[in-house]
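Shown here is one chain on its own, the form predicted alone, set out as structure tokens.
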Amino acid sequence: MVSSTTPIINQSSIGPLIMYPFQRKTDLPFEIQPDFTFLRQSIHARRANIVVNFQDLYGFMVQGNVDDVNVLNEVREKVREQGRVWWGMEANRGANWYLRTYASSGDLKSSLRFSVLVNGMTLKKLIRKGIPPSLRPKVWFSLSGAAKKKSTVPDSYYDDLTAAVSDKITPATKQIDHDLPRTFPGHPWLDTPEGHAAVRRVLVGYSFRDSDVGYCQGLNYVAAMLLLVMKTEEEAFWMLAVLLENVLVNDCYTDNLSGCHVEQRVFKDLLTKKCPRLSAHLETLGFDVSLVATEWFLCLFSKSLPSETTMRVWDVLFYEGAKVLFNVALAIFKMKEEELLMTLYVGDVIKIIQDTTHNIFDPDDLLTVALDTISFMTTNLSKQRKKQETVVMEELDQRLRRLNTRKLSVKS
């Protein structure tokens, strides 16, 4: 049972880069190729075993060994691989053969219905294992359900959406601004002023869309992610609108974050349940998920793994839902287990996840042990929201009449 004491919270491919300059509605000039190049240290550098910089696909800086570059090439290699599968589908089934994997069963012959239930027995498998970056803006738009989405309204919404509220202030524009700047800095494209554009437009375009949310810190990392995988900036917008109102769970980004705490209560509960010497020996120090398990949730981890393991969490992510977050928190836990049990110190145990999340290289690492290893019955993970959703909410009512309180005495 979670303790009632859970703090509450307040609001690498390698290659040249490609993915900027960004154009709002048309095609972006450069594709991310089928090819990708290796990246060949020196033989001074194989020796030394040294640390190494060097840019994955989506232009980020990336810092490791000459051990790193190894699992980065062999990761590269995979991908390709990868690629073969998935053009060989498409030149096999058609371009968008995954579409028909929502066939109602209903409606179809015995013959075809076994069809469409094999096309999801093969795209499911596919997914995990990972979209082709170039195949992957098209597959997640269909998929996750934006295209649906874009489809209710008129093709001009985005763009009259950004003029009519690109001059307007309100505290979640205010926000927006702030943190522009902190949105990965150093990133050859998204720390410009182009880039920061691009991604306020598209922030700011939902936070009118959709007051309840607004804007809460962490969407910021999750909408420039976006971008550099999109082949647009209203298709980015799209994505992010169904991530917050279909693949998410309610109220994860509203003002109170009731949300995010349910989702941390239920992964407490699921870590006792799944590692129960980890956790005991976690709760002994003191030491709650939610110091390192908040960001995960609110940034659905593009902060805290590479970019392109976090890619691979995404398509598994807009395809399966967000029982999948659970599973790869859950797995980093997992994977660490016995060198946690080692620790003597809250900061040692942050520093072994913070390690450990920023050096996955290898996605299929996290996700075998994620999707294969790790697993729980989604009804539970349902009745275990509903649980914890009340003592959330008696909770941050208790902590809002503390303040009211406080308050008055203020005044008087």
The other form holds:
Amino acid sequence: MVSSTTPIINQSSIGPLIMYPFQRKTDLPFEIQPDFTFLRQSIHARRANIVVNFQDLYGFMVQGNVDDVNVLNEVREKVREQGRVWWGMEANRGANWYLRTYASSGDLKSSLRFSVLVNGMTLKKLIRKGIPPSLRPKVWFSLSGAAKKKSTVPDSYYDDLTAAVSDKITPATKQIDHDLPRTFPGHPWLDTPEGHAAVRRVLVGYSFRDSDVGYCQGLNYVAAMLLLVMKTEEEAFWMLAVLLENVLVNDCYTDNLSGCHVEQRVFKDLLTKKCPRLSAHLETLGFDVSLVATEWFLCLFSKSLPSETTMRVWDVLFYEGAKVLFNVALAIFKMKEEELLMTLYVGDVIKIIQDTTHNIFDPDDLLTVALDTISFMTTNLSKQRKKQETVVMEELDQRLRRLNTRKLSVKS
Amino acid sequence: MRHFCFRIPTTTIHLLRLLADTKSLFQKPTDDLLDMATTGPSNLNAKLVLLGDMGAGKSSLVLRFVKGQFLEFQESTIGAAFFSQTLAVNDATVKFEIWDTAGQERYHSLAPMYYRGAAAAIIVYDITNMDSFTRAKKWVQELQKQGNPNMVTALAGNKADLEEKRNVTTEEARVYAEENSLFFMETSAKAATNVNDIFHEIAKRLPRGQQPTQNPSGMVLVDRPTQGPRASATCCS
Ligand SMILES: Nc1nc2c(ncn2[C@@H]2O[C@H](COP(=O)(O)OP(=O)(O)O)[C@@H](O)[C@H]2O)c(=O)[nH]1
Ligand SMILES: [Mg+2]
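Having seen the form predicted alone, can you show the form predicted together with the partner chain?
Let us now look at the entire complex, which starts with that chain.
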């Protein structure tokens, strides 16, 4: 994206923003200390439109221009503001107030039931505006159902599991080992021996918990992001479990990724419905939207969007469900609809999409479109999935049969 | 920003592409194309897909070809990664639209999306790894069965710099390639051996038939405003 001759402002002037001392079961307490002293140097940079490298909220190195840095600063301010709102809610309604939206109404008085309803509505709105990173682990863990999942097994489950499988070698572990150094290479904590070891234990542990999934490429990025947020391996593990077992559609990552195929087909139909002109134009270019959207759905946008933007999508994902992935994917196309309508080549389409996703530093830019502009019925979604499931199964089956016939005829 | 644009009518796209490819009259919508796809009227756009076992070096070959770099570790590919690169071959330019696919077995089911409509394929194996050669053969079969019949297919025995760890002999691969009418090269993304060559060779072998060698719509071009496709949507940018 940036030619090597472009002057890059030296990262060393920023100082360490984030620390990742590693502790196994307890916290991985990296501190996020926004410190943008280096911005002062960049006043000239703005005029020269210089590309700067900077570290974002979760420690990723990002390339952008000075405006992007400013946007990121505004985002930090908004995040702090959200923090104040959340703490205010806690002060008003009591700690863990958000858990009470789930209480079954049967054992509640009507007045209380009303407050549950209010809590629920407020919570949805609040979550859509973003959970402050400091509260994220706690809120995700309880609202996603991960806490409940964990509570159904003995406390030592994760330790026992990782201890039992630590020196086993399977195709899954081999692939995991292959991918460890290739999971966000260059990240100040993930790309260290401790980071690799933590990602490894989570992924290897999960590969034994669900042998149908085993390990699927893409999960490495998901697990890595979960570790960065949750800060403990064990909680990251349970978030991964609840994600694959409850939040996402079945079989996204198994065998032939059939669940992923289903989601892609549903997405294509949605795009046709929501952006008919664009969908028709892309089709004429021979551009299959899955060419870009497959990675979005498999990595849950973690490889495409800036980290805080990804996390904001995940905030909604863990509370409202997998539907949000469609909203966000649609929003990306919607945001660039007019530009995309002018493209003549597949390559140009991809360039626009990639430039867009990599530069959405303000999560609200995306989420406003995704959640307010675009709306569709969730009930339709499950119906659509059912419909596509049959089609996908047939297609995969046919393909397998064709390939196998070939093999036989070659042998004979 | 709100734009007021209209979708380019389907029937016009091919014409617009033709216009865009003629540098003297029109500019392409993106700058990088502008410098690359050039003079002669014979510019080719070719979709190329890389297939092969995980770790064979597909991404490394592409990175070497596109950026001239080699990284010990690059992000693992999910689905596929897209790159484009233009080559000048004789009097023509070939713009490759490259799809670097993910190698894990279960991603196999996504492959058709990437090789559908592809003009060329490079099937990559790792000369130090016999399994990867077996896997390469499976890809050859699949393309023979399902791919575009005119596809130019290359077999690349990568990591040729690791001679001391070789497990697949050059002879075995060469014979196999001949039997299956593939053209074969041993490459090293690390040492930059035969990487540009393999893409060049593909570019040379691409059938030129579909692309007009002369611009048949010259008359139409002259009548159009000189700013190219964007002129039809002055509101953009
Ligand atoms: N020695 C050597 N190593 C290579 C070569 N090409 C790739 N590699 C290494 O092989 C590993 C896998 O490469 P990668 O391009 O990611 O493979 P892919 O999975 O097919 O995309 C990486 O560690 C590369 O550094 C090569 O030509 N020589
Ligand atoms: Mg790769």
